[in-house]
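In the block that follows, a single chain appears as structure tokens, in the form predicted alone.
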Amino acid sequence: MTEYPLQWKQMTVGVCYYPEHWPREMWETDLARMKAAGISVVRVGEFAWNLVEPEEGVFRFDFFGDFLSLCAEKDMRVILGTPTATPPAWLTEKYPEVLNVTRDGVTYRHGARRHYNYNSPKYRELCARIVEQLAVHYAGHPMVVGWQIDNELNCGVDEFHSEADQAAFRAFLRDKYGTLEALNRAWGAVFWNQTYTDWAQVYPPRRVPMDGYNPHQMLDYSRFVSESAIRFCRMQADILLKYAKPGDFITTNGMFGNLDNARMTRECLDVYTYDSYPSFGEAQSGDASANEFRDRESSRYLTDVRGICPHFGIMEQESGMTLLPAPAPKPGQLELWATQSVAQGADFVSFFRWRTCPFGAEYYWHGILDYDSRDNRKLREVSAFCEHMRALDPVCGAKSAAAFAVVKDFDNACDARLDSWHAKVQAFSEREIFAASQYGHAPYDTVWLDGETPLAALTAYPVLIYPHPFIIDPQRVELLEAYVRQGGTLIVGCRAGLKDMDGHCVTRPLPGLLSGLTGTDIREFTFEDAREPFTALWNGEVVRMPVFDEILTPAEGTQVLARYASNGYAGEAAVTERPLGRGRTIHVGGAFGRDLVKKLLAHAGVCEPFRDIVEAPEAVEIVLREKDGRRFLFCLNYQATKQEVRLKATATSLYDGKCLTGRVVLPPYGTAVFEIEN
């Protein structure tokens, strides 16, 4: 994990603005009445190149410079966005060379956003032409903090297919591979008579029948894809450097597909910016109903979040209903989510947005303000939140408390996107470990693997879980060995070491490269079967096996935690673990289901790290976060009935400084955070 330098020196609550939406008339009180609520940032920006360019090389910048003035009457702080999500009519008319084509050869048309392509040089020259003039008018404004690169890079959009893709694509692969011998070799083109004979013949992906995509191809262009990302996102920054005041931050927010958002934060940015709408995980299950998590399962992406930058923010967070169908946030719902994106580690929250656009394709995704801009139970909550958060400065910079660490990496991310059985037991297993994890008060961390990753990383954590790595190179595997000889314990689950870094399956015995820690050899695997789930008996009990099921044979040394107790291999090792240096190897012969999970960090040795300080309910999150030397415990209330939670240590709260211990009553949708005495 990278360290960044801490860019917010006391929480910081923002929200951001359109003034392009609005009447000038109505700026000013709207900026008065964030003020009145504690905000004190405004983004903006972000779509409004029109107005920066409104026809090709004439630059107007009395738009934005009155609202900057106006921002200095009001002592409002300003992060400036990029504007180039979306490119001016104007420019895709001129340049339709610049517009995004999809894999079956359509090209998308002016009227959204994100329809251009990053490899366009007409468009990467525009687009360094608009980020300099911003620059040069606006860096040197006191009341510019900070800048934010483009919106939501790959958001719904993360596939290019134009001309300048194909050029770009072919030029990646020549980089990467030097001859065409040895792209066939690595994509497998002797299958299915794919073998390329000339550059001209090698496309991104394009439709084929039944979905047959060559998945090393398919691999490659994931990489592409994020390539591409990365210097459009890398362009920018070094413009922005060369004005930013000493101080200001370069950031952009996300968090999406097909880009490896750990390198970019690394190479380009300052700092890392999240969108969280908590929302989505009743509205994309379709039944609310049917997802346990909900709102709760956003602190599993907060976490990954985490693990790209330690010290993050919140660009957009949620303070109402969105275009997806879900009920808007209950009375308590929006400080809940605000206060829990802050236990995950966030110093800066800023809502989205302040008031509701009455027009344009978002019109149903609600801001603070309703269209009729009174005041409303969403802004007494913002104002509450403000308030909460002046308390927490203490906790600003602090860093949160893990149990373990999960491990992840690009590469795998990819494949468990192409592959359907990495996805199937992938997801099971984040999921699950989630689960085992929030129920049972064991937070943990995301680590993004790279070439990059210092051993200092992984040994910051007494256990790593590394679900499912079906890619993996010997680099890694000499990184993960390092961990475990200090001292570390190394979890992986089934499918573990199936492929090499080009995506082709390893023709020697599984777990291939890293047999040598597991000390395990595989002969037989299957799908588990629902109608005969498979289990396994650790230590007299019963746990399952679900999704996945490898029989291990143990290698001599290697000891059998778990055997196998239904479907004909009842007595087969379920899971092993192999002693190495001071470490140990544990070889999970499935996917993760939680009361394996539970089993697994009860053996390690870090299941409830705070059970010496809190008990809580399964219906209440606990989240510490450290700093020199002081513990800050958050409680969060997921559910619509008061929950309590048992203090075992003196505390003091941070909202209204009463000392405090023993029982401690969370309203509907409560939160709390103390400070634990030592």
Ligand code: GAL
The other form holds:
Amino acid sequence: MTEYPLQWKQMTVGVCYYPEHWPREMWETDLARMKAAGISVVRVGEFAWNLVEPEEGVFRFDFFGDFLSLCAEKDMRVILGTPTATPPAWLTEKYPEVLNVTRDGVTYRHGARRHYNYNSPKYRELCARIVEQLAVHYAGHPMVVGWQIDNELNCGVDEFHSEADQAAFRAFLRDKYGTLEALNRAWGAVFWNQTYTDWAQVYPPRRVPMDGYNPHQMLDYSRFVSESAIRFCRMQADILLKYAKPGDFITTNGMFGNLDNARMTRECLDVYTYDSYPSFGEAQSGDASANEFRDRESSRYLTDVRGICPHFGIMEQESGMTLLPAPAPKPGQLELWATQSVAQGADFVSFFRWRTCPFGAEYYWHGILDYDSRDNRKLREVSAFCEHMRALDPVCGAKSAAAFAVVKDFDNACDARLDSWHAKVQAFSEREIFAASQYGHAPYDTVWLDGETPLAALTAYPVLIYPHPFIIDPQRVELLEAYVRQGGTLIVGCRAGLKDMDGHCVTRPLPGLLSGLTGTDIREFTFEDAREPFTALWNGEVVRMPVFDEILTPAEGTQVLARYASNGYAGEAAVTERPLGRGRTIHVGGAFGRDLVKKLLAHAGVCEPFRDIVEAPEAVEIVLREKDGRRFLFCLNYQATKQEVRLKATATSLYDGKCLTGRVVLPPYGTAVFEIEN
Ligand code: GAL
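Got the form predicted alone; any chance of the form predicted together with this ligand too?
Time for the whole complex; same chain goes first.
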């Protein structure tokens, strides 16, 4: 994990504001009301290109200049967005080559946002110019504290097929492979007669019959899209860097697919920010049981974000009902969700948005204030949150304490979007590992693995679960081996080691390059038939082996922890353990069901890490952040009913300074943060 400098010296609350949506006369009152609520930062400008460059090459700086002057008067700090997610109509009309094109060759037209492509030389030139103009004029302004590049790179649109993208894809491939022979080999082009004899025949994956896409071409294409987005981001960051005052930060808000966010953050940003909309978890289906975690599931995404940048910010924190047909945040939920972000590592929370816009495509995306601007419950909750944030200042910069880590990497994340087998086991295991961790009060961190990951990023954890590394290369295996040798417990699941970096299935026995670590061999494997569930016996107890099952053959020196007990495989190895150096590798021949994860964590000795501090029901999320020997315990109640936790140590409530021990009641959707006495 890369260590980023702390961007926020104290807990900070902001809000997204669109001065261009409101008559100027409203600005002053709006800023005054924000300040009165405890908000100290506004993010502005990310869709307002036209206000700065109304005609090609004609720049006006009065609009944001006036707004910034008012901010100076009101002591409101500002994060400025670069407006490149919405090119103006004059631009797209004059230079249609900047527009993006779908896989089917249809050009996206002006009228929404994110209709541009990252690779058009013209677009890059015009973006560079507007960014530079903004930076020259505003970077020195005392109220400007940070810059947001574009808005939600790859959100909604993460495929690009314009002519510029075709050319850039070819250049990317030439650079990677050098020759068409090498490309043909990597893409397995001999299959279905795809052999290319001229670079001009090579395209981003266009529509093909029966969705029979070439998986290797698709994998390279995902990497290419990521590369394009990162280049686009870096171009802007390099310009901003020239002008930004020392201490001002450069960020972008995420996070979306086909983008290596960890690499982008490392290479282009000072800090990563995330947009958190927990009600998406509520909206997925009318059937409440379909997503048992609902809003609580956001803790999973926030954990992934923390793996990118340990002290991230929230650029957009949901504050009202969204366009999706989902319920409005119930009384208490707005504050609960914002506190969830802080518990997971955010030291800055900016709400989306100050007031709902009465016009435009987002007139149902609700902000803190409704169309009528009256004081309301949401504003009261924001004020209460701001007050709590002041009390949480000692937590600023504190690290989250994790019982173990889940390993992820960009190649496998791409593969899991493209390969239906991978998608199925990965989605299942991620959800279930989260379930076991949440209900068992054993939080985890995400470690994003890539060629630059230092061993120390792994050895920070006693246990790593790398659920399904379908794709693996010798360099990563070497790193994992070093981790195990120095005393770590590495746990891998089914289909580990199946593919090489081109996405070809390996022809040696599975788990391929990982065999040396696991000391296993796989001769039989199958998807589970839900009507005939797979089970195994671990120390006499039945445990489910869900979704996909591999029959493991242990080599000498590999111990069997659990054996299959069903479907004709009774007695065969299902979970094994192989010692190496001071550590061990556990091989799970399946996906990770929650009861299995519980057993694995118990076996590895990392379950219930906070049992000496607190006892809590499953319904309450428990998180610990630590700094300079001080421990801060977050208790979050996602239920409509009150919940009780029992503090086993003496603790001080940060919200009201009361010293407590024993039973503490959390109101419906209530939160509490305690400093635990050492
Ligand atoms: C975000 C986006 C905002 C706004 C918001 C709606 O994804 O960054 O611009 O569209 O969703 O809630």
